[in-house]
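Next comes just one chain, in structure tokens: the form predicted on its own.
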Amino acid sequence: MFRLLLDKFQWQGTDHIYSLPWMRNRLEYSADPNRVKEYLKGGEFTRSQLTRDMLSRFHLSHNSIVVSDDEHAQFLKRIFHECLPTQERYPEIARKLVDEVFTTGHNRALRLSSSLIPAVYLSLLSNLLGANVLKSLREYIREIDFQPGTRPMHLDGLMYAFGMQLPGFGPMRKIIDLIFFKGDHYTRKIALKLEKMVFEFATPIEGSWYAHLIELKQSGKITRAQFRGELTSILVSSYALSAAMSSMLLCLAARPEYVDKIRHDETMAKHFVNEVLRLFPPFRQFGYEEKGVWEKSGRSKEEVTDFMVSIFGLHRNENVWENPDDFRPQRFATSSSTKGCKFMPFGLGKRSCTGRVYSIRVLVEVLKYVCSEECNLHLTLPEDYEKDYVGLPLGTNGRLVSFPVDDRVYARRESIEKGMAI
């Protein structure tokens, strides 16, 4: 009997519908842009409860924009977008970020994630949250051993299927984490410590997102938990942006011929970033459920309520992309390359990533600066680097945020004035 239940849920790839007797519904898993387009036209939708639960675990808070209800998310998004840096500021943001990561020369391979996460977090605190970070907090962040690994998504899905996301199972989840996933437990402790220190050792810049959050909390428009959730989300955002940046820098090290192309044609930087996000999206899947439109869709609520889009599968769909595993930034030179629901590294519709504009601009400006003569940074891969996809990074599978499996890189900077490596 148990074998029959397992066979019923046996993985058959994307574009199938899965179900188990103990699940609250069936789940459709798709990497077909036509099906995604059809779903978008079917009516209103929101993030599925399964996705919210997994995001809540990763976001270490149940109260941020990312995991809140639609009305609250849209209310905060409007204010958030008004607080984004002006476009003229991004080159300086990128320069300071790169200089923070690559401060000196290295005699051994640099592990990008260990250097990028604290540097990106500091940058986001200053430029996205809009806080003056005091020395004590800055030094503490630089000393933290950030661990990018998280609990496998299939385990979160299984726990959700048994209803273990409910508050009553909290003690059991803590025991499971302490025994099997100590990294997750450690990350939660770090998040709580940072949340407290940001409030104590970071002052808001006038008109910033941080200043607005404080005002909203004091006026009672958001709760204390929601305020704390937004502070924690800055840490979480640093993981996702660092994952994308790691893949981007590794791709540049593997394809050094693009340095001159980007240096002499700034549009190539955007194409390069899009190709990195296509092949190595930080979030490999997003999940949604329809809102009260069952009669329009022709399906009952008992049939399908969760619609999961495999971003990784969508971006490598051979029916959509020519030679999908090849690294070819030029494919994004045409205006149609990002249309038709075939390229969506930040998700769908109103529940797409809140910081997508900021992320794209920072990634492009970082790439342009790294390739510039002013920066003069030379990246090379270790000789024993995995040769999957001819030296390109291999992303971790089954995690909410996909970091490169091997993110080691040799970095050398040369001083133009002194003509010597530093």
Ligand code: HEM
Second form
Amino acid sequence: MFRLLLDKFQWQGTDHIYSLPWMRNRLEYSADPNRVKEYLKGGEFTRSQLTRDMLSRFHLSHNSIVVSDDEHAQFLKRIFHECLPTQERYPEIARKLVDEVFTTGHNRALRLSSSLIPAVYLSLLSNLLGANVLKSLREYIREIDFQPGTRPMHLDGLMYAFGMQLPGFGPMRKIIDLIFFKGDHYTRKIALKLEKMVFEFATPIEGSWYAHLIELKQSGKITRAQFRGELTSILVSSYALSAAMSSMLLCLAARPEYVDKIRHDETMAKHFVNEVLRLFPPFRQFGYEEKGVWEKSGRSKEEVTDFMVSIFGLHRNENVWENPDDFRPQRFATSSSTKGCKFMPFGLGKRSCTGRVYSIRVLVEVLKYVCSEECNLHLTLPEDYEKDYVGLPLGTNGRLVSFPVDDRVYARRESIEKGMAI
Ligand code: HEM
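If the one shown is the form predicted on its own, what is the structure of the form predicted together with protoporphyrin IX containing FE (HEM)?
In what comes next, the whole complex appears, and the chain from above leads the way.
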């Protein structure tokens, strides 16, 4: 019951401002695009402490762009964008990724998350970080049992609301973590080990993001901890991209009629990806923070407002989306479909996702390749697959990065032309 209430709160957004006596900050939680627009226009805001706290405590990037201040984030983002692969490279990136996951001559059932996360991680290391990954590291990554994040977001929110992020609660947090979130420790351990291994078993490609990071560290412009933070944040990013890719492939398996449509109309692939990101956004919520002076009991007081956006609620808000629960990629065919803060799987504004362009391009190219004759891949859902009322993969699992609850798929891939496999 309690869980259901929390889910409702988190998924739908409530559009109230909470200012309870025991809460550190005022908290506004919204799934209304007009309110989001108004808020973003309103002036100075930055990534909220709540979001930073969740990211750095739960996940891995203690010192990366994600948790740094605006100025540092802008400085690194500028360099990062210059290192993105050129547009022509994406078909090849996608092809390699698909070939890594779906080997030819196999009929097999697989869990998408466990196959995709290592493949996407390897792909991000080579193509986004820009590293030559040595064989031993490649083999090590292929064998890791990567698990999607384990800590429920709403519990983190509650702990924060009760001030449990404060240092005095450290021991209590540790006890809660040890009892309920053993998986987090496992994820963290993998991250630390991988970060060391990348450093030892991957060499920077000239002009790449990795080469720049090493240079910045050596010249003292970023600290060693920040350098390491960027490496581990690639891991979190690969969770997010894999989650989107899992949902995309499941939606395709559930709707095979789109294979032909995508084969014959390139724009359909883009609409399909948008529709997947609308219905299954890997990050269900994120927040900004605004400092200001508010009246409280007749006195003005400087306070912080956390403004949390429920992306899930926003993307299924029936006031702005027609039949929001239906899977209809065609809705993105009109130019106004993504305008007005109603579609924001990658966030908006100065702290929006750095990997947006890369992720969309890879998703679109993967989808195009998977649907192509040349790839010769047939995806079907297992017969006992649980579907919700519109015949789609069931929901998301409420973690920081949300994967489909059931991500089993049956893949059949006939042999492909010689020379195509990696
Ligand atoms: C489908 C995949 C992905 C989704 C849905 C996604 C979504 C998001 C969202 C919602 C945010 C927060 C935005 C905000 O607060 O306004 C974010 C931030 C960020 N993402 Fe992604 N992301 C994805 C993939 C990636 C990839 C592949 C990278 C690789 C570099 C990446 C790097 C980042 C970084 C560095 C930030 C922090 C930006 C800042 O603090 O200014 N993301 N992402």
